[in-house]
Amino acid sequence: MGKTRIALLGFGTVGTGVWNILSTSKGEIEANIGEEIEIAKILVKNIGKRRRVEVPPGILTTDFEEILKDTSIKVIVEVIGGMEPTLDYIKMALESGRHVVTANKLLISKFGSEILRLAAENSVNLRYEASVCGGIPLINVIKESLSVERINEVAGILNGTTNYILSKMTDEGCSFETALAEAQAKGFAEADPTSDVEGFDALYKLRILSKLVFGVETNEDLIFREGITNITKDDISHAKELGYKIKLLAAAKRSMDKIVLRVAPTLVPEKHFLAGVGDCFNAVFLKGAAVGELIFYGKGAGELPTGSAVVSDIVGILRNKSTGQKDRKSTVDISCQTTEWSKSKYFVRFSMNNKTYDIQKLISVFESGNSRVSKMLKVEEAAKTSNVLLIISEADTLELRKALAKLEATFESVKGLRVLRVEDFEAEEFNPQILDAGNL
């Protein structure tokens, strides 16, 4: 039986997961690929640091050049994260004729096309299954099993931290601050949670998926991004009154020759699968022209789920050592459309004086353009004021802004205006529902 020697760049959570999986599943892996995988070197910052697993002497190194000069190492696995020096390491590895596996979503999002070209030029593989949704087998399914499928929409819960926070707020009535603190205490959120809660992490993953699905590069500046820091318990309770849950949704949708991408807190129907994805789990929804709707669900992070995705990429390389997979090319001229002109459904809520409440006048405000009210609910909060909840059907951002300005000009008592996007995942049948608290 042959042996393939590999090197790990990094030995934190994911690197440890890779080590443990290769150790515990040694027999199954060898039976599947007909050879042994040996971890020959592990790049670390501090050799003397105490670790949860013991490795044989001589494996740990602080010198990347030592790995690069060892010609017996055929696969280099990057699990350090970040941009520097990891981008340089990956480029040097590919240029030296080594196959590369990475879990680095930031790097693939920003430089994926460049390093894929470099891999092809050097007739080696670059795989990155673990960069999106951890252990969920998604990227290789899109590349291989769905390679000829025309995918029209991809949407998902791509960040487990924000999903955990929103689940706690929805299921237990926690405030954002309390749910975040608990996520940090459990290790689901970093001390600085900005990348997660402001939607950057989901944006990087969405760029990777949109390139895979649509075959085009998307400028980050054209992707609408909004995090969950402003989501309140009132938002969640009012969404529930209309039959929705709030999720941080990353979505890309084909519309004629355009694609629209956004990351935003979004109302999802309670009956839809994504609404039931709780805790720190991830899920992705795909809609294809031939296969219809597909759902992928599982743990999006963690030592073993992410480590499993990395190991599956290593095995995939050893099964097929020819030139690496290439991302699909778009067969039509698709461009990215700014959200200013893209249409969406919206949830609008505000409070107003009961004396000025007029259903027909309210509806006319939102139906002066192409938008229209598909659902309205009035909930009395006090003797003089009520909360008004609306679902606005298919308005673009500019249309909505004009309608909201007209609303505030028409009804001086309007206060606390709040707007969130809505995704129903199906063709809309217009069936307006005008409700009040007595109809619930």
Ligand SMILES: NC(=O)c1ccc[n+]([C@@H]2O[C@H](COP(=O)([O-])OP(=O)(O)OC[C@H]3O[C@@H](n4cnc5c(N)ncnc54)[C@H](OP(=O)(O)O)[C@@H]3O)[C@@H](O)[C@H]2O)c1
Contents of the next structure:
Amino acid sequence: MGKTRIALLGFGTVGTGVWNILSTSKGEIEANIGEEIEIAKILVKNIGKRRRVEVPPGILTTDFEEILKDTSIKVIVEVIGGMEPTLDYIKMALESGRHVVTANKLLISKFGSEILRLAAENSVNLRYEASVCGGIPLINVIKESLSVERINEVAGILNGTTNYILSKMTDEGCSFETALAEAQAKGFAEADPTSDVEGFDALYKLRILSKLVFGVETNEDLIFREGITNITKDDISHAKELGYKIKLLAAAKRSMDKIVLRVAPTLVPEKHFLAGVGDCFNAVFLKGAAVGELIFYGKGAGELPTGSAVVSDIVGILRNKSTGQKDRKSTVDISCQTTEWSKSKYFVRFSMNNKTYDIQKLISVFESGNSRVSKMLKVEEAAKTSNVLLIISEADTLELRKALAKLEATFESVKGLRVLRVEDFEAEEFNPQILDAGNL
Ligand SMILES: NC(=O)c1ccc[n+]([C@@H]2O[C@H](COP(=O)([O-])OP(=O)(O)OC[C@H]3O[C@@H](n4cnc5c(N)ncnc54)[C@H](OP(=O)(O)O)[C@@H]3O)[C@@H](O)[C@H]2O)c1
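Could the form predicted together with this ligand be given as well, to go with the form predicted on its own?
Every component of the complex follows; first up is the chain already shown.
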């Protein structure tokens, strides 16, 4: 049996998971690829740090050059995270003819095309299954099993931390702050939670997925992003009154030659599969022209789930060294469209004085500007005021903004206006007259 020597860059949560899986499943993995795998070197920042697993002396190093110079190392696994020094390390690894596996969503989202090109130029593989939804096999399924499927929509709960927070708020009625503090205490959220709660983490993953399913690079600036920091207990309970749950949904939809991408707290019908995804689980929904609807569900993070995705990439490379994986390329010109011009469903909520409440007048405010009201509910809040909950079945952002301005001008007692998106996963609505941002 031959032997492949690999190196890990990083030995934190994911690196330790990779070490543990390669140790405990050594026999099965080696039988599967027909050769031995040896972790020859592990790059860390602090060599004196106490580790959860014991490694033989001499394996840990703080010197990347030591790994680069060791020509017996054939695969380099980057599980450090961030852009620096990882981007340089990955480029150097590829240029020196090493296959690379990474779990780094930030780097793949921003530099994926560039480093995949570099991998191709150097006839080596770059795999990144763990970068989106940790342990859920998704990227390699899209690249291989769905390689000829025309996918029209991808939507999912791509961030476990925000799903944990929203699930706590929904199930236990706690505030955003309380749920976040609990997520931090349990190690599900970082001390600085910005990337998760403001939707950046989900945006990076959505970009990676949309490149895979649509075969085009999307412009990050045209992707609408809204986090969950403003979501209140009232938003959640009022959404429930209309039969919805609030999830941080990352969604990309194809409409002819345009795609619209957004990350936003979104009302999802309680009966839909995604509404039932609780705790810190992830789930992805895909709609293919031939295959129909597909759902992927599982753990989006954690030592062993993420380690499992990394190990599957290492095995994939060692089984399939010469051919590699081809990326999908769109055969038509597809452009990324701003959400300003795309039709969407909205949930609108406000309170108003009961005396001024007039159902016909309210509906006409929205419908005069082409926003269609499909559901309306008045919930008495106090003797004098009520909460009004509306579902607007179809409006673009600009139409809706105009209607809301008109609402406030027409009814002086309207207060506490809240607007959130709704996704019913119905047949797509598309207005072929709308312009893409590049034409404005
Ligand atoms: N954690 C998850 O569940 C998960 C899920 C999916 C994807 N990912 C991705 O996986 C990657 C790693 O995440 P993680 O949670 O394992 O991170 P982590 O626990 O913070 O570990 C990072 C490791 O990188 C090392 N490191 C940091 N800076 C370094 C530098 N300049 N030079 C050399 N080594 C350095 C650290 O060394 P020391 O040990 O000496 O400090 C540590 O071993 C990230 O891209 C992350 O987005 C993580």
